[in-house]
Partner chain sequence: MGRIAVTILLIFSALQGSGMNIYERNCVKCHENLPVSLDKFFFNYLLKYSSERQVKQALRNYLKHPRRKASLATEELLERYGIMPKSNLSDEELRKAIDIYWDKYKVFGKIE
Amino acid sequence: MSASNVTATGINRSERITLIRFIGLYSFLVLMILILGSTIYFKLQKDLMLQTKRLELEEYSKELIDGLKLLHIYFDRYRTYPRNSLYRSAIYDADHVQIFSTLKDPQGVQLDKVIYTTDGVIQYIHVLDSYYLGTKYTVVEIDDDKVWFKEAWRNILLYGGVLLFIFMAAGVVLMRLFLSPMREAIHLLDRFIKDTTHELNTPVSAILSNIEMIDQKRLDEKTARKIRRIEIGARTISTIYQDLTYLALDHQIVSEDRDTDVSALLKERIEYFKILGESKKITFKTDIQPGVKLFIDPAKLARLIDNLLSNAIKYNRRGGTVYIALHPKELVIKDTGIGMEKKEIAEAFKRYKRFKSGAGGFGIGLNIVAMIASEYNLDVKIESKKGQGSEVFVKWDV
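In the form predicted in complex with the partner chain, the structure of this chain alone:
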């Protein structure tokens, strides 16, 4: 991934979430509308089909009634039910008792309706005025050829699909329209952060290198102290700059992993932070085994160590101590500061989380530590007691 399309504020990710949520809600509503429309269309098609079939069924019904009439008159001589190969039928008396039936399934008959479909057949109910053979209801049944059914479904799927596509396209256009002002604002902010971070580097480096060039022995006590304070300030800014660039760019570009001498790097970083600790009269006690190696991007390891050291100083009390121990496969940094409660430990790795507003910083330190640790499968554990200090264990290859 190139750095150019990476953003400091994570716009792509949050934009995608917004997009997914919007599309989800929108598709739900669109589907609801389409289902409602389809249901109405289906019902209309069915009614239309029944209306067409009704004419045919009414004819059959009349024919059946004529047959019943004859049967009624000549029942003493002739008892054959009027049948026709075009339809099946049944007759019921006023108490809904079946008198005779040639229906496929006489169970499904609904005498209170006029025309309906059931189980692949269309049934038409006619109520007689004269009850030939006691018949009050005639039921005439024909097979439902399902042509209308297939056609209705085909139309629903076809037009529904086209409508869905149009709706979704409109939705995407609408959303782009709504999102574009927000997106512009965020891009502006993003570019600002990147530019600012970049522009910070040169002046801070200039300050730091120039301070180093000053021969402090030739200065009087007062000026030397002031220079020292300036150096502390510049180093703090430099650390913040490193963190910001890491968050904005570094962690998204390819790592330059190599066998890194952790011992040497750790010593170097402690040297760098000693001057920051001096203002709080903090003592550093170290137990560093030489030659400890780890396959990692040294810049990232430096970020990890810097953040742990910086926290150990930031959250320490005045005149406290920072213990640093390095053994093969383990780095321990312990402070004698304010400590944390159990609940706070769990939250410590979240971005922008700060436990002491007076301590400064952005609350991104441990978040960076967690990111680097997860990239290299390092195991980071915090043990802490409120008021007694915290101990951070970084283990690898376990």
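Output block for the form predicted on its own, input the form predicted in complex with the partner chain:
Keep in mind that what follows is only the chain, not its partners or any molecules around it.
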């Protein structure tokens, strides 16, 4: 997974997902309503057209029956099937066998219906009481001019478009109403995080400063261990403070990019995290090439390194090892911890995503790494196997 492809926008992910789901569901329901309404309207227009045409076809059918009656009585004189240029017709016996037809398609006649439209024609079926010339069914057919069809579709598109616009406008209003409480909650949460973060800084800094001033060589072993545990806790809170500060103030901080000595900064951050690693008896092994430079804001590079080292410690096993290698265009940090499955790797850079609840943290470390990587076009990839540890690669082009 490449972190340079991870977008770091100011829109809350949960809000974006809620928007997409609401729009998708709402649009689907609107389309279903419009399709159902259009189908009902189309059928009504068709039925209305058939009822109108039925009056005309009934007259033609009476004319045809009169002609059949006359032919039946004077068959020896006329022997000519009645025809009219206004319509086409056919006659069938009681067994649905065709006696005579002038229809376009005599095979498609549906004698079980009364009036219907098919293949561009309208057909009307009449059942005779008296069998003239053996006829039980008469069929009268005229061309369907499709005027009703075009008119129905014109109205569906016109009024359907207007209704779609109204529904979507109403959807936007509803969406804003539904999202308003969420946005207010997010705003309050952001304020709480900022205020809490600000309040954390002073006591944590005071604790670390006072610990540094203590001459631990003069303390007995038991007291020294207590001081070390206090320092580890304070440094953990300090790391969390730095992450929360970055998330809260990232868009307000102006980057101070310059040629940064990555080698020196990496060594400094490793020394800082060795104290945290001691709590789990973690060993650090390094292969740091000196003089590696990168044009970047040192504070942001420190945040990236800190979060990778923090995760390597946090998700490592007790007594494990963290391997750190630095080369001119690549930083590699590997641990011997719990590892991740493939589906977990794909979600590793998501904010607030945690794969082990007992490991602590807020699930923001790798998200910050992704944000910094995206800003400086760094390529971050993770290789991991469940139960065997993870390896993070940070690459860049100079």
